[in-house]
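Next up: a single chain in structure tokens, the form predicted alone.
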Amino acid sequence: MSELVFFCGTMDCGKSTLALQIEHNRSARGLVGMIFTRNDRAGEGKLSSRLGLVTDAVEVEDGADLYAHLVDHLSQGRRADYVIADEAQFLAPEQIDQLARVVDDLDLDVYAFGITTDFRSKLFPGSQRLVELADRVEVLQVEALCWCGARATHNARTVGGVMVVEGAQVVVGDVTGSADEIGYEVLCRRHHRRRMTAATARAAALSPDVLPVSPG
């Protein structure tokens, strides 16, 4: 029986490095997929790793029917035997809806990637509709790590290595954090809710506050 199944994770977990090696798997068996994606940090079109891996995809607009893009596809003849939905926290929830009645009406799994809630520790409305639809929701077991050395479970948004929490919800970044870049960075909840950075912690450890006084 087909299945809706919702990878989740932080970022940095590995989410896409998996939808990459599902793609591979299946492909290598003669199946073919349909990828869809959104906000791709390699650009529009793309289903692209931290680690180098890249492929095309479909690239999912505003308002897009992604069970009428499959019910299409297959009337012309074409193939799909199953779905990839990278980013899937930033697909609308009817969207997520639109997915999980491709895998009811069109027999076809449809595999779901994405990071459950964002830089302020709210859920994404995509991806609280996935964790509300899915036959199985997977924490993936790869552990991103917080500049502690502890679990990482928050994602934060920095400007310049410096925590926001404030802004849209949606904004396009990646792990640099460097001068006044958007950047996004995984912590721990601890260092998540004290708003420190490695970049801020490495600037309070450095202080002149906090380094020891020479005597006389």
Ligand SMILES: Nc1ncnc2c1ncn2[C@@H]1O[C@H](COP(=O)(O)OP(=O)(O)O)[C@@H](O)[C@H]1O
Second form
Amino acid sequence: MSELVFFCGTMDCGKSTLALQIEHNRSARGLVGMIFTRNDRAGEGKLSSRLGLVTDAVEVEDGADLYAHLVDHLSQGRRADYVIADEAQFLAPEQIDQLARVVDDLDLDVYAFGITTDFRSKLFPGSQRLVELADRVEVLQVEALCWCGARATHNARTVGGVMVVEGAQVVVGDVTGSADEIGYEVLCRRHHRRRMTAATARAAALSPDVLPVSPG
Ligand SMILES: Nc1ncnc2c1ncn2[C@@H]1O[C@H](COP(=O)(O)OP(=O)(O)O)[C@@H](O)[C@H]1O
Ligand SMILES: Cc1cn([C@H]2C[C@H](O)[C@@H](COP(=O)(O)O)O2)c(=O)[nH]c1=O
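If the one shown is the form predicted alone, what is the structure of the form predicted in complex with the ligand?
The next block holds the full complex; its first chain is the one shown before.
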């Protein structure tokens, strides 16, 4: 029985790496995948991981019908034995419904990868629909860590290392942004709630206000 599986986690927890491994293992056995992505940091039509691996993919445009894309592809006599959709948080809810239809009507496994929540800890609409429709939701086991050492569960957006809570839901970026750029940092819930990033925690620790005062 084919499945719609949603592999999720914070940024930088290895989702794209796992997508590339699934692709590698299946193609090594002669299977052919249809790979979708949207807004990958490596550019249009790419699925990339921070480990340096990258593969070509179909860039999903606004309004694209993913079910129709598969039907067209197959009716031209071309193969697709399974489907991978990376950065699935950026897909529209209707596109997730189309992926579920690919599973049910075309009998193909669909593996979707994405972050569940945005920088304000609100669900992305595409991820919400995946949680609603997936046969299985798998949280990645290679956990990213907060600066405090706890498991990171939330994604913070930063400007100059300071967490921001205003702005558009979608801003493509990385966890290694330079100081004055918009970037991201993964945090535990406690530090996300307190808006305490690695930079602000370091600054607080260096502040004279929190240095121990010697008596006398
Ligand atoms: N230099 C490195 N050596 C070993 N592992 C690395 C290195 N750089 C990144 N990684 C691993 O890659 C993970 C990020 O993988 P990636 O697939 O790009 O994440 P995601 O798609 O979830 O954002 C990191 O959590 C880490 O485990
Ligand atoms: C939290 C958050 C993230 N994004 C963007 C930033 C990256 O381009 C992707 C996540 O990619 P990854 O492979 O999982 O690291 O999402 C965003 O647009 N809005 C957000 O709130």
